[in-house]
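Just the one chain here, the form predicted on its own, laid out as structure tokens.
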Amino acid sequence: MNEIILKCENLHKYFPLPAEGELKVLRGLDLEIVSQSSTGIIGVSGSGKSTLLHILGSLDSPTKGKIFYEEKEMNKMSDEKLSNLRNAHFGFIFQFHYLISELTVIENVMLPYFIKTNRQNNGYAEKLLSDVGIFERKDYYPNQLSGGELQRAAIARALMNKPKIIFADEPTGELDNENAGKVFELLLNMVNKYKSSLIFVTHNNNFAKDLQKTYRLYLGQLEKI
């Protein structure tokens, strides 16, 4: 039986409004993520999907509530420990690829490993690029790639440190329907192959059927669907 590797309890996130009061985006939600699983979070634009993903991935802090990774409370970790945790155990894919324009594709893919170890690992980066189907583009620069190829490179980069969890924030949002479907299928295949858990945020309900669990974020709460 797969173990729970990430969970949040009674998670709240409020944002102050310009005049007075607060915008309550997350309202006491709970969530458990088990190892080697795929979880979707859907909802309309502005419902708080990205906010939730960023908090779960330690890119943002909750207003209140607790988050645990492998039974360790992330809220109590220092910024340095959280940074090390993100780099060693988490991978991130966003709607925009965020590849560094001055680096080649393979240099971009190797960057998380270089930050972690101060060493390069061309062989593993090349394997990942082969798996995502753009090995022949490894010495190209981001401005020489198509939108679908950029997201394939972003998937390879996210997997470079063999993360336990991949956080994907609308990674197909900028792609046409055909490429969006291909990138989504590739992402599922890659997390299965490399035994990562996937948390996939999207407004595209069509992807929900291929994920093991899907929740709708509505009025600050998660509803299983």
Ligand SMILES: Nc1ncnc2c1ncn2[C@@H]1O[C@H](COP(=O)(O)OP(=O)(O)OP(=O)(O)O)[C@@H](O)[C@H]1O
Given for the second form:
Amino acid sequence: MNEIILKCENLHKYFPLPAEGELKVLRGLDLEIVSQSSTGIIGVSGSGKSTLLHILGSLDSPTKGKIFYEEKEMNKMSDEKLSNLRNAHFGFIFQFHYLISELTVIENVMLPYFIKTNRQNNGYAEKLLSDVGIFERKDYYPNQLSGGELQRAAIARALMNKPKIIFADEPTGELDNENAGKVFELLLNMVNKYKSSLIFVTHNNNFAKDLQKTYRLYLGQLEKI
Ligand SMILES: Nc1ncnc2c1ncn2[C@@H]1O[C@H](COP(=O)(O)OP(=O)(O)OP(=O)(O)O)[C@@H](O)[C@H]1O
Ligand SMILES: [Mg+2]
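Starting from the form predicted on its own above, please write out the structure of the form predicted together with this ligand.
Up next: the whole complex, starting with the chain shown before.
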């Protein structure tokens, strides 16, 4: 059964403007994410896509409104509870890979698991690396990888703790068209295989057709397209 795992109600986010007043980026936005689903969020630059994704992923807090993860209200959780929730249930992939340059690829992939359990799990990290097609790069350092390979490693890392939701903010934005398409397809296959939900933010309307639901963020609200 696919139940609602993440839900936000009447979400607002305002940023103070330098002189006076505030920039109202999100204005009363509602969204429901069900388990094992894929959701696209498109919108022009500056429309608030990253702001929304960060708030849904508990990396930032809303000015107003409620967010529920599995029916628990995230705004009411302590910082410690939230960071445990993030580490155990959420995975993140950004436009920049944010791999740690001093760690090898496999060490980077294992890091979320190490933070959670204080143990290593080479076997699972190797399995993920072979699924994303870079097993033979596992002992390389990030600066020895191509842009597409770095994003493949970031996908493996995001899946390491078997997350319920993967938040992806323009993960193909830095890649050429061919590689962007391949990484997008890979990400969809990986979330299907590992039964995560995907929330995928992009400028690229071409990706929308492969996602189960797509919304346009416009004037601080989501329109279904
Ligand atoms: N911390 C902040 N302080 C003030 N304003 C902010 C802050 N973060 C974002 N903004 C503003 O909020 C608006 C939305 O920004 P956001 O990064 O969410 O857009 P976006 O849709 O992700 O754009 P892009 O497609 O270029 O990544 C922008 O006008 C931005 O300048
Ligand atoms: Mg953005």
